[in-house]
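Next up: just one chain, as structure tokens, the form predicted alone.
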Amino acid sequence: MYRYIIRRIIWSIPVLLLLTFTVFALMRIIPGGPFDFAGDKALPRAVTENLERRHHLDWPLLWQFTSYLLGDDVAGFICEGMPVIPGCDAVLQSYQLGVSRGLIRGDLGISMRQRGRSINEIVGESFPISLQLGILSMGLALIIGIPLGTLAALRQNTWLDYTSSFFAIIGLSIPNLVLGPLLIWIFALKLNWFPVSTWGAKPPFLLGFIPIPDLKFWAHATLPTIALGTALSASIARLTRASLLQVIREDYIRTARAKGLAENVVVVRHALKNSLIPVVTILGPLTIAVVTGSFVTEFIFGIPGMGKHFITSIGNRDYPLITGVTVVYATLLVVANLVVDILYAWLDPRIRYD
């Protein structure tokens, strides 16, 4: 298992590099630049050129990526040693400005639109909030989805089964883009039970991401968590029901009942554990759904998380912020898939990756 984990981590490195380069290149290919406008007014050409030179946007694309990945000093060191390499003339003129220490050293760069702020600082402030929302949404999905799917399977073709299936279909059919404003309109504007927007906890957090769970925090977190977690709980409920229906018809379940084991022991110890294997398998894609869904949910509820920064940075062409947030999310997804594989092997002892 340890060899498998190490092998997966090593394989994830080229995946992250390819993803980073793709986002890095695409953002520079798209027409328009980060310094074309200041508000509604176009900047003078001389000012734009100075800003682009400071952030190395006048370098060839591969040298820009080298600077982003390894740092300005490494790019300058290479060009000083081999100045005949194409593009080195531009590098040697401005690498001393030193705006990048390199992703490999944990530096995500400097924001091009938020003056004086580094991407590490922006991510450090917003990531714990996105993580809190993601954990709450995934927790809500598991707490609702697994019991609902289990009850539907154990009471197949009863009113309980039909009711849970109905709500699962409703949950899957309504995207959070629609559910979010609907929740705000009903529970915030009409009933005045919850606040309309913002987040109820601010740094510093315990262990970097755990907020104080006071009434203000739960009041602000309830509606975004429901908007993001409802569709996930519906998916988990449907998959749990289908998997458990298949498992409880297996021979070993009939054997367990024939031996006189109590029904709750048969269901919980023998049937439910094996039926959760498909559920665990889709936790990786569900994590992706949480990540992509949080972009919209954070924007709708005005939550100062990474999703909100990601959306606004696309409009502002803030290249380092877009690439930095993408790298952080991609790393999270790689870790999530690795955790899923480990849980998969734990639930089914026949699965070994030695």
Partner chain sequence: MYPRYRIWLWFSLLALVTLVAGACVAPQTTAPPAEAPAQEAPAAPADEEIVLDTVFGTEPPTLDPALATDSQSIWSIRQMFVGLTGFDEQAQVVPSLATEWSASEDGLVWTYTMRDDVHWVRLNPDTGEFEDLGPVTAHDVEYGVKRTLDPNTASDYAYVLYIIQGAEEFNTADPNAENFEELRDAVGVRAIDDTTVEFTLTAPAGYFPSITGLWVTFPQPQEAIEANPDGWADAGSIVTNGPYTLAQWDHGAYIRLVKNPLWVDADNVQIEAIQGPIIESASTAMAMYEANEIDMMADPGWPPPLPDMDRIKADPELSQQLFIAPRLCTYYYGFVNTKPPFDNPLVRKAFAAAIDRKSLINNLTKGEERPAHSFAPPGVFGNVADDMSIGGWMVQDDYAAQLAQAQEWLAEAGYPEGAGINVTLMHNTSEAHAQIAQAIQAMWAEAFPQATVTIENQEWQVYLKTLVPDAPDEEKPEIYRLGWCADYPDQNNWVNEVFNSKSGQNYAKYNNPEFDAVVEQAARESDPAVRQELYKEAERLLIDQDTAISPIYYYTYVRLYKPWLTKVVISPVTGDPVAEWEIDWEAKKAARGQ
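Right, the form predicted alone is done, so what does the form predicted together with its partner chain look like?
Only one chain is given; partner chains and other molecules are left out.
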């Protein structure tokens, strides 16, 4: 198992590298650069050149990537040693102006649009908040989704099944863009129970992401958690139901019943555990998607999370920001998938990797 984990971690390095390079290159291929315009006003070429030189955008792409990955000093060191390498003339001219210490040393770079701010700062401030919203929503989704799906499967084709299926379909079909404003309208504007928007916690957080769970925090967190968690709980309920229906028809369940085991033991210990395997499969990527991509919910509720950076950084052509948040997302995804694989082995002893 350990060998498997280590092998997976080692394999993830080239995957992450390739992905980083792809995003890095793709962003630069899209027409329009971060410094071509101030608002809708085209900037004089000399001004643009000043800005581009500072961020090494005048270097060949591979050298830009080298600087991003390894740091300006390494790019400069290579070129000073071997100035004949193509592109080194540009590097030698301005590598000392730059500020990149390199991804390999944990530096995600400097934002091109938010002057004077590093991507590490931006991600460091927004990610814990997205994580809080994501964990709460996933928690809510699991608490509603698994029991609802289980009930629906065990009472198949009864009113309970139809009702839970109805709510699951409603939950799946109402997008956050509709549900969010609806919740605000009912619970904030009409009933005045909750604040309209914003997030009720700010750094420093315990362990980097756990907020003080006071009244203010919960008041602010309730509506966005419901908005985001409802659709997730619907997906989980549907999947749990389908999976459990399949499992309870398996031979070993019949055997368990034939042996005279109590029904709740059969369902909980034998059926439910196995039926959770497909649920767990989607849980990893789903959690990461929720944590990093809950843009709509964060947008509607004015939550300063990381989701918006995916969108705005593309429009702004803020190359380091979009590359940085993608690297963070990809790393989390790799870790989440690894955790899911480990959970598999625990859920189903037949699955072993070494």
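Numbering follows the first chain given and starts at 1. On a predicted model such as this, the values are computed, not experimentally measured, just so you know. The term rigid core refers to the maximal set of C-alpha atoms that superpose within 1.5 Å between the two forms.
Of the candidates 256, 303, 184, 226, only 303 lies at a hinge (point where C-alphas switch from fitting one rigid part better to fitting the other better) between these two forms.
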